[in-house]
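Just one chain follows, in the form predicted alone, and it is written as structure tokens.
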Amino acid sequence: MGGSDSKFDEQELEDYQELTYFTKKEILHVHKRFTQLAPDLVEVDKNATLPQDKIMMLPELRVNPFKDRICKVFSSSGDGSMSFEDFLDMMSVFSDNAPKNVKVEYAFRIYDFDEDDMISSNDLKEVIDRLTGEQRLGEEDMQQLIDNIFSEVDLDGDENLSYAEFEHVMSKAPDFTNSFRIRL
């Protein structure tokens, strides 16, 4: 049995273990990290929902240009706030043990800013703007880059990337899983 200081009983830990890519010990560590974001809230209620601004204080998210999208995609309420289970899901998907296909699915959802199940030229523009930061591309360079991306990966020529097209591209990106992770 787990130590008496555990916030979860054995059944809860087993359930979480079954639903994530974590061991029981790792789940407890994830909860510790969740608690550190807002000890005043979590100490009172282990299932407290933390507002997005608290979640984005996680060091690995603080520097991520997609932190707001990550929070929104993993938030069960859709507003960026997270319960422990939402946070555990996020940490699980970003863990080294999560399979590439799961990571690709969440990356697609994060980059699909308008949430229409396609990555459009507007979505790509937003991705590029966030990645380039203050060195934003001019309108002409931006359009050229988007056109080049679509000419390479938009297999059906509809000016959108479907999930299947996105998945195909990501299957050829060997460094993707290394960049799509948060270490415990």
Contents of the next structure:
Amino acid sequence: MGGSDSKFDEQELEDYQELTYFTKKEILHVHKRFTQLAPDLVEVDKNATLPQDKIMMLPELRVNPFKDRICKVFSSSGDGSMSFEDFLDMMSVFSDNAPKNVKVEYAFRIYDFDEDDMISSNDLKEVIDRLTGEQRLGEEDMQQLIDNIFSEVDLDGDENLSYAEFEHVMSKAPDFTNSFRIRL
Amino acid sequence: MPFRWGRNTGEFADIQEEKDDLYLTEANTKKLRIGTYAILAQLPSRKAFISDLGTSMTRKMLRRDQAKSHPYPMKKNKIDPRHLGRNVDKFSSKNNLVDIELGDYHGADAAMDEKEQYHQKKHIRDMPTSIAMKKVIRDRLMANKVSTVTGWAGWKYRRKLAYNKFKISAREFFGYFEVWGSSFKKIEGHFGSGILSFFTFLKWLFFLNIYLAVIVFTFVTLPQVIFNTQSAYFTGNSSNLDTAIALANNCSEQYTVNITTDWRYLILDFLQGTGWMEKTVLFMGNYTTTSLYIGSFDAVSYSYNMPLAYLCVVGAYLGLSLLMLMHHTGKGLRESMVNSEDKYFQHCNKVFGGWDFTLMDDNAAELRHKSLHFEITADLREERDAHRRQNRSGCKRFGLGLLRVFINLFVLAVLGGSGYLIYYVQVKVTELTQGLDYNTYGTFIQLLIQFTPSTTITLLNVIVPFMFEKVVGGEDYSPMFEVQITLVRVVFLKLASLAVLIATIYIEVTCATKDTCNVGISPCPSIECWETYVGQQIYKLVIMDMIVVTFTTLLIEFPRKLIVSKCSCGLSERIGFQKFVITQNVLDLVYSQTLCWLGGFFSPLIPALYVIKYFIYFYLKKASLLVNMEPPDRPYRASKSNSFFMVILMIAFGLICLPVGWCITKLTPSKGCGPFRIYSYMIDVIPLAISTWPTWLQEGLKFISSAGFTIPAFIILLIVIYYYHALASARKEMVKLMKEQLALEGRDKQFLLQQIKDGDEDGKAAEQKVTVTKETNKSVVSATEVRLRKVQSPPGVPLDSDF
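Having gone through the form predicted alone, I am curious about the other one (the form predicted together with the partner chain); can you provide its structure?
Full assembly next; the chain just shown is listed first.
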């Protein structure tokens, strides 16, 4: 609270409260964290657009293997740079109060590397590679895993995960809500 | 790419142009796929989401509302994708762009009313677009004229608005009181959300105990402490309790406790609950059986019925625990009910839900990568092994079956042995403390003797699970089943040890030979106030628990960490860092909470004690976790085990209600102490109290508890349960059918796509053929013409070609 109160007027806070899953106090807290990323830029313009590498320095995102995808998906200009509103949107989706279907929607976009509204086997390969970090899976293991996933989930047999199939799986994945969560 | 949707609306490719483009390029595989996508992009289910920004809020909203309104609501609302500009400014209301008819999908030109506008406004939040876009859409929505809602619906709507506002301000208010928020963040960042679930559970128990302690304190302890206790026994309207009253007076005087002021004995008494502790409000024996009065005895202003209050408080705190348990379990069970086929999705769950977004620490992230890799490879290997397990030969299978039977017998034997050990120790200790030369022993020896039963139980709780873990390896189950069965066995151990302890104390207390004051004469142990005695036993268990946890943290885990990190000898390699084993810790919590519920009846301040205990426990465990330990090999999947632990807690709660209920209804209270001195059973106070109420109330209660009411109510309940069960199985069938239908539809789609592609290719080939033929024809024609002209025209005239 404190000094940053003067940056936003009541109407703006009310707007943000309506359009995100945060309360006013939480919104101000998010702005405080946003300011900490690049104080000089945000002093000038409270809705400043920060470049991607500054956003990726946020402690909560720093070690995330999907951080570049997250920045890209939530950025309104499409190149990874985020304004405060984008940042607020991102934190709102990752907050505990966002409903599961919104999270599933954004998770789908994050995992869809080539952005064609489908998760193909190439996308899957990329996801698995990023998950395992430096120690990669062997060719045979990778293929077996991809085959397993498709056999579990691909209902129409087109070797691609459409959004409907992804949602169907994620609605039954018990750990998804617990792990797809960032608290500031 | 044919199209992109969502936030960067500027890059909507012109689909028509792209399609034409593709036909002119070479047909390689990639382009063919893009061709398929181009076709797929035309599907209504895809287009609707892209183009109807205003109406299709989310994909889910779309499906739900489609069902309500008429089949193709989208037609009227199409926005031409080409008109969507890159900058959001283009959407500002003052320019000449498209008209988003927001109300349309509810049916023709129905004017929107307030409630629907509010309903739609709420859904804007769920739209997966940027905030700026949402603002624009909301402004468009609010710009419509709306009619106000009147009458009953209007009143409900306004109440709903007020309630939502209240919810938000309540959330902000309680945000100030969030306990341990930063600690949670730290634990999450280093170890992930799996291990956080343990601490969340601890926090839930902490709050449960706070509520219990507050209830007990306000209604039982506080009156006892501050009101005057004049001797006016509560007898209701009956007059045949006079002999009992006389006896109680007599025996109360006989009940004496030696209070020594020797400092060693003071500490001893504190640890054991004897001596000066026995005379405090900690134990049930010290609560009076009288009605308490405010003011002096003569000017009777208000009487507080202590025995009734005591029983009601016990009922209240058991009821509150049950409610909170059910609420918490219900949430978890609902999830796991849906996940009944989760073993079919385990790979997806591992890949898509594998990375924990809450991690913040480099080290933790690296470990998580390693453990994910390990888990994936291990599971893949195990899948290949499963074939091996299935293809075991008959002879091997028989051998394995025999081994499993043997191991199970061994487990049962160990459980039985532990039970007998506990019984033996408890009886021996009681014998010793009642013996004549007990007071000649030194204080330290006395302490050891008193604490032997608790120590035995604690030692068993450490050694036996370790044995079980080693033994289960020989049974050759799948890893997941191994963990589950070890868990079940450990649960049996803990519950069994508690059950044996209770049974032993029961035998001691209900020994047959007693004198007039209900105190045992030898060979029965002479326990003067059995309620306090039971309270003391449980109190000792609680203290022991606390001591053991502190001891293990400080003197075992910390040195282990020091050894492993500082000394680089073979020993440290062998031991390795300690891993935080969630299952054991959660079971410990379940066990201690069970003790709390049991002990709360005999010793009203135990919930308060537990609040302090959990508070210290939290910080101790957190410090130990962050300093001494590292994350487990396999990332812990919280959800699967959470519902299991809640179920165990519920079962333990149910089991606890049995001894408490038995106590209240079947055991004779002590005559010299406690709030129920003059009654022959504790529950007698309730009929006595009811007899002082107005007649109509008494009649009503009598009816409700009679068979005429309960049996029909029970039958109705059974019918309702059966109805819901039938509904659930019908829905399950439906789900299965729909899945099959989906699969078939998918195959249809593939087939049709293939047809379209073939059709297009044929068309393309035909076109090319026609062009070629045309060209050949043209060249043939021109060649013929040239020859003709050569023939016809006179020499020297130049050929004029008009092609």
